[in-house]
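One chain is shown next in structure tokens, namely the form predicted on its own.
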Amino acid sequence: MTSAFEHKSTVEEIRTHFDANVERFSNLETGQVAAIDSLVHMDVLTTAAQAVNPGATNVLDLGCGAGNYTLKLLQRFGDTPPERVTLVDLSRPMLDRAVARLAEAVPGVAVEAVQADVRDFDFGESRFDVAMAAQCLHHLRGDDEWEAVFSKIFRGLTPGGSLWIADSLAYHQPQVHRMMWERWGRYLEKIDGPEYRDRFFAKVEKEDTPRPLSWQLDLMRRVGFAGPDVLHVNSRFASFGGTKALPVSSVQNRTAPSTNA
């Protein structure tokens, strides 16, 4: 019996693709172009991190590509920036650039860097305060892959710890997914012309299997996560996220009334 993803790209297609493709992903005044609302999302969702972890101290980078929302996320905290982030990537040259941007924007924050698919990365126990991911989990394949990375990315998150997501969307309906396919068509024609919208258009059905926002969502409730918060929405293109709750005698001892006075 054949599977139903092997037309799809292998890792290593995909870390060969993205080890040819650092300057694209290496701007953060302009972001990924190809997708659409690309700096709102970064801005957004960015900004919910920080709000939702003021105080975080491990942040975690998945598919960080060249480091563009890290680098986002860290001028959020402005003078006391986490003490330590984490990036993974497949791609080796991403993985440099965004460690050498790092270095040179937030030199005091203790950078490392792990070359890994995130369905093989160790997420630990209750290890991070803020996990990102954006464009990365689309490569994710069948309803097993994305329990189990979801529920990894859980385990590993701190206690009020978030995770926040942008990526790139699936629809229910054929009818609705052919619809926002046609309008996301229109904006990379728009980019740089037909021949362009058909080449990038071949690249996603060819290394792509994006899920509906609902199921995700749904996924992130069933896994643990509290919330889920949508933040942007624009055709294909969301950005979303929740927490990992905190133990109800953790919130107990923060509510309680003080007995000193």
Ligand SMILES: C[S@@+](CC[C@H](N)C(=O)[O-])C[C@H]1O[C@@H](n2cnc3c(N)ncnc32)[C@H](O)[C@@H]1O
The other form holds:
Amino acid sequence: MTSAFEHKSTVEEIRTHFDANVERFSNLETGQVAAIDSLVHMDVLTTAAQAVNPGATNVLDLGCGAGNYTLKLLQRFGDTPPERVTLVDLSRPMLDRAVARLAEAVPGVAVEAVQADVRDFDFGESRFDVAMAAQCLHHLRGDDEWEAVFSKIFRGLTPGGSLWIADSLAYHQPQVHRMMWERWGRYLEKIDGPEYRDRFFAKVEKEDTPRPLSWQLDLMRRVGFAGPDVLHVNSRFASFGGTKALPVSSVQNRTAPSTNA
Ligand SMILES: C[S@@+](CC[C@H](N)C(=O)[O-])C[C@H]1O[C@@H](n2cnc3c(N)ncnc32)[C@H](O)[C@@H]1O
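Having gone through the form predicted on its own, I am curious about the other one (the form predicted together with this ligand); can you provide its structure?
Time for the whole complex; same chain goes first.
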């Protein structure tokens, strides 16, 4: 890990934390309660992913937790779900829960569960049609790690495949960052009072290193993604995604929408 981040949680500490928190990420009706607009993000992200890649056969969920995003995405495909889902997470208990929930909800879909750090996962080349990363990438530290992971995701997508991210944000301007932090604080306080808010903030301070939305969008463009499009932003949380551009010949063959109607 980059030395500037030595005071932050290690990968082992993050794994231990999530091993003990499976229940918090196992409810499709509430999503992750502590994240503002959690259900909205899950809704727009999975709807957009299915709309952009309606024929997806291979789906990747990075930092899948207990499988909420994959479960929601598979609902979007109705009777023609992708053939295979690859789940990646540091936490074995999270993966076990995700596998069990998927086996019950979509028994026909092949599920591969990989216990790995996203930094080390072998994305291969052109393997996945849709990649999702929800509330996971803010655990990356230095620019080098962000760039390496975004580049590997890009390589691992099929041409025309897409990456969708829902995550917490930092803000460039300290005043705006503080303001957004305070807004989130008021939201957490409403859930379970000031002590809960303070405990949560202490955990975030130790564990997370989020990046500004514009920084992540620039990085996506730099590694090759077309778009990206922002789907929803509310204070410290955003969802957005982009496409691995099709080869030029396929783009040229796209026809304009019909105007005969
Ligand atoms: C906040 S939870 C979100 C889970 C799920 N995506 C959701 O939104 O319900 C973050 C998940 O990312 C996993 N995670 C954190 N850092 C990771 C890393 N470097 N590599 C793989 N998984 C990671 C954690 O174990 C945890 O399950």
